[in-house]
Every structure is written in C-alpha cells, then in structure tokens.
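Encoded as structure tokens, the following chain is the form predicted alone, with no partner shown.
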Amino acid sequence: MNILASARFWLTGPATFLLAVIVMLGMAIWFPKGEAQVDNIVLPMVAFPLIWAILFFYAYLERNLKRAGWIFLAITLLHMVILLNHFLGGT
C-alpha cells in the first residue's frame, strides 16, 4: 500500500469519525435550544450521519489530501475551542 492510499484511509476512516463526533458535540453548544430546550441536543444526534457522510465523501473525493487534512484540522480546532470555552467557564 502506498503512502497516498494510507493517508486517504486514515483521513476517511478514523479521522472522519472523530471529527464528526467533535462537530456533533460542538453543535450542541452553538445550535439554538428551541422552545422545548432540547433541540440543541437532539438535532446534532440526528444530523450525525449526515455530518459523517459529508466529511467522508469530501475526504474520499478530494484530490489534494493535504488541503483536506488542513480543513479537518481547522474544523477540529474551531469546535475544540468552542467546547473548551464552554466547559472552562465561558458563556
């Protein structure tokens, strides 16, 4: 297996799943609560397969894996900042 296939495997496999989980967790913070105060919890869980599918097909079909990796890293850092800000006493 060459290095490109190995990188694509790690980007479309474990990295996509972990990023989808991080986006789902971050989405629970920035998504509006709704009238019943549960929309921000239910909708990210319902949207998880869609989030995963979008990230998977992007990583699989992207020709420039370096750019895909940087985009995944940026999304991960953004949602990690949101999560850390929320859990460490932010708003």
Given for the second form:
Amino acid sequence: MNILASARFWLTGPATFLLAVIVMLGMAIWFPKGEAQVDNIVLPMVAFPLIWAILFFYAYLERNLKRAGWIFLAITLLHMVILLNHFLGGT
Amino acid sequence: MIKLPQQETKSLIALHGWSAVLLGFLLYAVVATGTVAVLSEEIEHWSVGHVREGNPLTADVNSIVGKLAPTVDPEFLEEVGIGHSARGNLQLFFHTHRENESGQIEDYGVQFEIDPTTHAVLNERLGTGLELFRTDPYDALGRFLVNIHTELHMPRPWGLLLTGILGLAMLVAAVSGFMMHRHLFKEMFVLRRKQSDVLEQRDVHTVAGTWGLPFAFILAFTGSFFSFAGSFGFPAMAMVAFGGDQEAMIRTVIGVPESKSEQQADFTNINLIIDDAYQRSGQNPEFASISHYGMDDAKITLFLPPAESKLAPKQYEYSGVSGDFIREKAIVGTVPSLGATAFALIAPLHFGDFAGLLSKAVWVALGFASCYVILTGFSLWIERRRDSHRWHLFERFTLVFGIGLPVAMLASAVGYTLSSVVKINPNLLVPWSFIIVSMLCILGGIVVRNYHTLKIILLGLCTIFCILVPTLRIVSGGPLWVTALQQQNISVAVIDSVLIISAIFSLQQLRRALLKRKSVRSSDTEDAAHSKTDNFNTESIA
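Output the structure of the form predicted together with its partner chain; the preceding block shows the form predicted alone.
Then the entire complex follows, led off by the chain already shown.
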C-alpha cells in the first residue's frame, strides 16, 4: 500500500503537527496571562508535546476519518480567526 | 492494561513497530548520547583532571572585576557574566549585544580566565559568545557528545527540529506500548529464560520498557519541549503575544530596565552581595550577571542552585550601586507564576540533576534501559521477519549501529585523551576520532560476512576502548583517583568506574557472543553431517 496515498497518513502526520502549532500559537492569545504575564507564553509551549500527542492518537485511532478531519478543520478555523483578529487590531 | 478493541490494538502494534523502525536509529543515537550527556558535568571534570577545588565565585570577585573593568572596551561593560571555567577557575565575559549577519542578537566581547587565588590572567580571548564557549579545549569531549544529543551536529534550527520530532516519536512509542499491552503490570515481572530466543527477547523488551515507561514519557515530553521551544517556540510565541515587539517581550520575560541610564556611579562590592545571598539561601551562586556596570542603573543577578530537597533553582536580583536586595526573580517573568514554576521544573526532570549523583545514576540506568528497549525492539521486529533477506541487512545495520555508536563515542574519548600527547587541538581530534571509528565500524559491517564474527569484533573493540580510555588518561598525565579525590574531584573516579563497569558488561556480552557462535557452528556441522548421512542412505537405497 502506498502510504502517501493514505488520507490518515496526512492527517496524523503533517496536519496534526500543523494543528498543534496553530493551537499553541492561538493559546498565546486566549490562555490567561497570569500575574507575571508569561503563563500564556510558557504553558502552551510546555503543553505542546501533549497537545500533539492527544491530536495524534485521536487521528490515528478514530475509525471515522471524516469526523476527525472535520474536528481538525473546526479547531484550525477557530484558532485562525482568533489569530487574525489579534493581528488585525482586535484584542 | 487498557482493553482496546482488537482493531485498535492491531493498529497500535503496527504504529509501535513502524515508528520505531523508521525513526528508531536516530532515536537510539539521541537516547544513547543523552544517557552519556547526563554525566556531562562529570565528563568535563574528568576531562580536565586537575580541577581547582571549591566555588571560584567565593573568591575575591570584587577586586578581580574592579581590576579588569577599566582595561576593556567601555562598550563591553553593558553586561558581565561571571562563572567558572572547565578547569574550575573564574571566567568573566565582558560583552555587549550586537546584531549578526542573519539578524540575530548575539553577545560579543572579551573573555578572561582568572586564577581565583593569585588573580593571574590565564587566558584572554575576544569573540562572540558562541565562538568563545564552543571552542574551549577543556570541555571539547562533553560538548561534542551533548551536541549529538541536542542537535545531532546539524545546523540550527534543523537539528533541534529533528530531535524534537524524535522526542515525539519516543512519546508515541511509550504511549502505544502502554496501550497495546493488555497485561502490562503482570508482564513487568515475567522473564522466561531458557525458552526460545524470541520469547526471551520479548520479555526483556517488555520488562525494560515497562519499568522505564514513566521515565521515557518524561524524557520525551521535556526533550520535545526543549527542542521545539529553542527552534521556533519562543520566537513564534513572542511574535504572537507581543505582536513582534521583541523589546516588550524581553521586558516581560527577563525584566530588563526600559531605558539605559547614562549617569555613571560607583559599583557596589559584589563580595558582600554573594555573602548576603548565602545568608538568605544557604547556597553560593554558580553564576552572576552584572548589567550596566559602572552606571547608576547597574544590577546584579545571582543564579543559585536548588536548595536541599527543592527542584527549582533560584535567582536573586540586587542593585549594582547600593548593593540592596531587590527581589527573588522568577526564572521566567519578573514575579512568580505557574508558567515560571512549570518552566523551572523541566530542566531538572530532563537532566536528572535534582539530587546530585544519585539521581544522575538513576537517570543513566534508565537511559541505558531505554537503549536496551530500542535494540531489543529491533531484534523482535527482525525475528518475526526472519524469512525476508532485506531484514537480514536490517539486522546487520542494527548490530553495527547498536554497538558501533558506543564504540565511536568511546573513540572520541580516546581522541580527547590522546590530544594532549600528540599536541592536536581536541576540538579537532574528538570529532575526527568519532568519524573515523564510525566509518571503520560501517566498513566492518560490509566486509565481515558472518554476523556472529562481526558482533564479536564490535564487542571486542568496545571492551578494549572501555579499558583504554582510563588507562590513556593516566598515561597522558591525568590524576590518579587518590590525587583527584584529594582535590575533591570525584568525577575522575565516577567516570573511570562507569568505564570499568561498561568493560565488564561488554566482556560478558562478548563471552555470550563467542558461545553463541560456537553453538551455531556446531549445529551447522551437525546439520552438514546429517545431510551427508541422509544423502549416503538415499544413494544406498537407490
């Protein structure tokens, strides 16, 4: 079987990594800053491997690949909106 | 353990195996060098041999700084880093910050190595921080091994990204291994010796893997954090959180003053500040940083090791003019926070240095177990595919890589000990020894046809190098254990002992390999005799 033709390979591989990065970056905006104003920078970075692992195992073990794809897309869009809003002069 | 449906269990077994086969060799390189890197400080002291006793920051630092400051370019007074050199002397780096060709901010200045007792200048060098700290000949060996672990000697940020991905692969192997074994806790105690090779290897793999599971998870998690945070995490997060305003980020994360003062002022007595830090924490600083030396906004930050029964190190900030204690600084940010606590815990958990040599010994043992898990995992994978010729090649590669890497690491240590004898810079001899011996191991893998003979040669080399390294160290003028212990340098005895234990282990494996070859040969002879008899009988009947 050609692994590159497998949708699950692309979802668990590059898509999961990119989504984990986007979630981490988005958390810099929505995660509470804390008294030192650094929690929103440090904690998402510390949690990055965990975020990736959760997304990875979900994408790998979910039998309904379409559902996994839709969930990934929804999380991506949500964080992209937060990031765009931030950079275009929102919060 | 976790009762998953059969389809998911099968998927996890495939994931566990293929992720290891595809990334396992690089992961093995990172884990094996990481196991050695746990002892990097001891390796540095072992390399130097005659290390000066005590903490040089308890010497008369104030006089030394006061004497050197007027001699350097005033620009370099922007920041002064005070620590210890590999030889245990005082090391001062007067520097400024400048933008390099690739647009990154770097330290540039003059570095002094000072005898803390006589105040004599032993060494003076001008350059960037990276140039100066990456070319010290005394820590060439430790630095070389640590760099394989952190960046696989690849350019930034690619090496860090790759080791980060390998950390994630280790996380996958650990989590999938945990999920796919239905009777994990029962199997932790099952070792079926005198059964078939496959069963024995499976048991060893499961037992070592299960006991090392929490450790593998912690290391994979913290290692990935270090790699990704260093390569893109910090700049990307700062870009988002501060909209690209680097100065705002530095103010928040490090807490430097918003503007520089141009008003000159007498510098305080740093010796009194170090005494005060000892009174407050019961610890002497390992490093001190002075910002804006000689100006009225000068500050001193002292970096103290974790107090007894604590995991996180401490930072104290003092005024560089009045000498007043300003605050205890968080590792990240200017006041304590959850983020700073989490950040402070990652390093001791990854390096295993939170309880001195004891915790380091545990980390080394578990690192060794992780290497064993990777190699036995490969053996299991091969054992189940014995019929395919290409997996025989994979088996040879596993052997060459599995034993060849420790042999090449030992060769780099041989190169280091020889460097003082042949008068070649260890920064050259250490990597070249590693490369040449790696090439020889690969060549052996191609030329030597018999698998068992190849194993015997590699294990023989490993044993010889383990004995050769401490012998050469003493022959080339290194201290004897008694002398080193009198100088309070226990690292010499520790590293030599590790090498001797490794030699005994390697010798034991060599003996097993010799017996295995003998039994294979005798069974081959018996098979040949049987087939001869069978042929004779067939011909007689015919």
